[in-house]
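There is one chain below, alone, in structure tokens, taken in the form predicted on its own.
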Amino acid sequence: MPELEKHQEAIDKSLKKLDDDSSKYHWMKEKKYATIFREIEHKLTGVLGVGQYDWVDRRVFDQVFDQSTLMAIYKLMQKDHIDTIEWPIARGKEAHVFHATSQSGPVAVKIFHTSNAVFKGLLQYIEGDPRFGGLRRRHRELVNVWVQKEHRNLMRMRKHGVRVPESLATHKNVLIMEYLGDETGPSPRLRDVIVDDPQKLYNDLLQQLRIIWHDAGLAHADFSDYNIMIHQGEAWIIDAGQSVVQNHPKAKEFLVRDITRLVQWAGRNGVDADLAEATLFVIQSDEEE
């Protein structure tokens, strides 16, 4: 049999499977989806677990990639952001993130789940941001408002030197960010990493703290090792959909939160790093030093 046939018949039947086991995917025989979705199929063997990719979990497919997100997926490949998604980088709560392709190199796919409660937990990081008065609490729009943030808070940080993945495109539930990594995997986060030098890394990330609050006018909010990529031999910071603005009413909450964080990393890894001068070095500015 020649190989494009093979390959064919392995999408098949993995489609097939994922009918036996979900009547969510009814929608798939419709004329119209159906069209749309042999159209991108092969272009998805890798969330499918065919082909080089028969060790991915196809539960993954079954997780992420309901009618609303390959629509979304579908748009974002007619407009050239993205060629093939290809295996996954990272899983969570509220998104999964994969490996992809487009014409400009290797980028980053971040899906943020469309049925899971758990963002209706995250509106204190929306709720009483400016950039984002009047919003409904219907799950699917808080999921798309969740997008647009991140979005919005990474191209800020870039902006102003912070070392952030770049956001390159978004539609719907679906963010494309400059990938970290390499062609073997995705550079490792913080904190499955031995630190040469651990107060030079302590350092370098409380003047990234510092940078974010008083030049992007921003706190991360959620500022951990396990949000923390050391790629290429530097520290790059992650998620930023929980960042809030500095007039946000638990913002300041949330940045002395990050700087505890960051203290107490140095801490384990030997670092005598005090809380009140880490605090102090980030708040305050350049005029009252």
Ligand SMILES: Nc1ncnc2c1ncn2[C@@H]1O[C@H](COP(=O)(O)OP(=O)(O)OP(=O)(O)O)[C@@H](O)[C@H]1O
Second form
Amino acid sequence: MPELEKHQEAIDKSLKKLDDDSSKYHWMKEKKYATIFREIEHKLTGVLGVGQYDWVDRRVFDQVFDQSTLMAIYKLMQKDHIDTIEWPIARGKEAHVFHATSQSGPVAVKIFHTSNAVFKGLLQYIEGDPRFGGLRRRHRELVNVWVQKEHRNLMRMRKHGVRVPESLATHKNVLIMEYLGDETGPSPRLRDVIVDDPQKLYNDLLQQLRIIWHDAGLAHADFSDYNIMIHQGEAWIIDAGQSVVQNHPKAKEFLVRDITRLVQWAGRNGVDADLAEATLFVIQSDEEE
Ligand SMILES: Nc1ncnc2c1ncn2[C@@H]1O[C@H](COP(=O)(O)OP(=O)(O)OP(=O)(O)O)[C@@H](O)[C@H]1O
Ligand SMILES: [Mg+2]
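Swap state to the form predicted in complex with the ligand from the form predicted on its own:
Let's see the whole complex now, leading with the same chain.
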């Protein structure tokens, strides 16, 4: 039995190696990419887990960096939007966020994954079937559109006075925005802090929701204490990729969900908040007041 197990282990190992070799970094050996990588490698130390960032888990690089991401970062560096990429701030299912430097100060760099687990799962049944080609490319394009959508949503909200990080630049699957935090780390999310005056924060967030809907004409669509950061004593709203314009068929449904989440948060924090009243406040126009 142990013999058989050993055998199986060897097979698994070589299969895995085959998989790694064929899917991962073979492209990096190509002259073009190898040259580019060498050129910017010293600016990626916070991603590679070397030098002063040797605490960074090297897997971060493996999860995020593929051919198109490397090119996108390179472009953004050439245009001086990014100088160096330092430590990872957060790793999610859809994106990683990094602390980076630029000529005008620190920035947050959100790198969207060009392929996720669900997509990879589907892909194995489609790739190799000659009837359906180019799926990876189309998926990457979809991700790029998502990045544009987040960029435009953030700009639109900001223009109307919503407290969101300023979206500074995008390229392909990478978005650069104002960094909320200090040298020691990012500002905390609402869910990670104890709020002194929940009533005041509730009023403020309800007002922010009103501006988003009423003035910017959008529904945030993922409003929660995960996507609100407490920065320099104020609540900042983040994560706007999923936000939709008012005439999106589900906009009202998303709006109600956002308001409901806020009202529930208020309830948990001892604030007497009423969903109907809150909804009326968000949707009613100035003349009706
Ligand atoms: N501008 C920023 N400055 C500092 N930290 C940020 C900034 N934007 C995001 N973060 C941090 O990164 C985390 C993830 O960001 P965000 O919510 O935008 O992405 P996400 O939740 O991974 O997106 P998705 O909705 O695709 O899962 C946040 O919870 C926050 O801690
Ligand atoms: Mg989020």
